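Heads up, the chain below is alone and in the form predicted alone; it's given as structure tokens.
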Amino acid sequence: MLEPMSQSTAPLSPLGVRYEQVDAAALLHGDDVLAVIGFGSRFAAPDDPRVVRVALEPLSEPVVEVWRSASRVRSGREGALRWSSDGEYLFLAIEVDEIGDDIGAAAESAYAQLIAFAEASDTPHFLRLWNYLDAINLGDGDEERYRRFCEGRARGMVDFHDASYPAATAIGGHGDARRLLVYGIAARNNGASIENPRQVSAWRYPREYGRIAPTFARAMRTDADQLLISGTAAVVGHASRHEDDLSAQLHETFANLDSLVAATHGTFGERALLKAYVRDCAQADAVAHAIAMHAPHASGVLLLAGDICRRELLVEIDGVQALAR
């Protein structure tokens, strides 16, 4: 169980977020390590609370993914769920079997523990949540694995309390496995939500993408003047554009973060770290390139194989950037 800590109104600390070239386990004796994040069957995943292995494999060299906090942090175990926290933001991670390949119960499950237990500690507020499951675009109409899983989500929100979404991403493996894992971070303050002027709100959705909407915001600003992304993809209003065709939905991807970012009156790419997940592995490089065409001042930029939350699009950036104080 993760004690109380002392109440504050402050401002949160920024987060450190970055990508090194190092071994995990070394990276965990330091007592400021809120998460470390790895990718891909190569990576082996010392026993710890703080690590995450998501097995989505590299398309661009192999890094970890690390999380540095401003104060001493502890971690612990709850059941299936592991944790660490430093009083101003709390990391969670859960992996959930599906049973009978019931994706949608098992979103229900890891959800409703997340909330829980954060909920009952004193960083309560969700900022940020990645989701990752395999065969994310198997079946049909409602019965899409894609579709169960964000009704599954759903169930296992009814108890959350935030005034708006977390940011969030759901991408799809290339393996065989039945198990959704969900990570995500929590903090003492909550976020502001910033939606995108030329999309629909995800939870508006018509009902031809489901019987219910995509629960999760384009983005969330904390109040340490960090712009947690959601996973954004070449979608225009609430319809996908450019079927078969990267370079355009690369250039309609661009033109999304680029007005997404402005909300916020900042420039997309500066001081960013970013993920590029991209469903043809032979498309890799010129994701690649597109990107430090339009980001060149991005801090950093992982490229991982995975499938998008709707079968035409082929490729989807998220990521963390500094903003302006």
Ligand code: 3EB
Second form
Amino acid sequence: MLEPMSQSTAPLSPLGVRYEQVDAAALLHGDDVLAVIGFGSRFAAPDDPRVVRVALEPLSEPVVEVWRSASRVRSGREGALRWSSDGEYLFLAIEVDEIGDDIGAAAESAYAQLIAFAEASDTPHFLRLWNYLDAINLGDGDEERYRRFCEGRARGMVDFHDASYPAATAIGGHGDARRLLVYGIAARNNGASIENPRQVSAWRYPREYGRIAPTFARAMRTDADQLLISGTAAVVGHASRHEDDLSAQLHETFANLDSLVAATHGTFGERALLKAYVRDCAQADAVAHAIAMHAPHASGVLLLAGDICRRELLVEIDGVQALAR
Ligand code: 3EB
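In place of the form predicted alone, output the structure of the form predicted together with the ligand.
Complete assembly follows, chain above in first position.
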């Protein structure tokens, strides 16, 4: 008698992730390249499903972020969706124009398409998503665009089946294209979500932050022992700390990152590829200096001009780092 199909339990191969100063078009010849992410108006994005351009200007040396697989990558398009996969990991990207400035509807549409595609694949488990929208702090109270984005994202996630939300970043650009970009990574195997002992889980934020709480985990650990760290800022409990004080916000952000990574028995910053989003370009040097002091062993740091989803927050840091087994 045939055995029932066994669930695949082999752990994932680690993904390579690096910042490189190379021409994107040359990279795309590699059939191990899962994704190439470029930043700002000077990045000329080759027409390839694996390429994403984030509309935030770099405030450090321009680099491209390259995700590499351990095996051969296939890629394609389905409607507005772009995908690539090596059978273990699925990279997905979608851009949705806001119709009538309706960021909620754009988010709902993007998420519904991402989830439908991943869940129909053999790589259905979302690990990490990045969200970039214009004018994230425009509008007051519950009408602020970030809050309406959160509502639409949650509506688009009604068919989301994993036990925990993916790690995420949501950052605002300075343009006025009103086009939402969401990209990210799903995998064959579930990740383990990590919450921060210093912070209330975002999906439990109280009503004062919006009608629908943000649907993301503070980090996701893959079974290849890679830690995908969500955007982290000076939020303690659920409250923003140190309004208008960059150095205190940085200090609090590092305390959050340290406690998050300590929850996985790791040390923040070791073998870490970091991104810092800086609201005021004039503060970029101070942010770069603080990161160099606190995470001297990072393998790369990219600074981007971007707005954090609460208007009092000046800086946010995300990243990926390898954990010891
Ligand atoms: C915070 O701690 C800061 O809505 O996807 C960080 C990471 C933040 C992800 C998201 C928001 C998001 O609430 C903001």
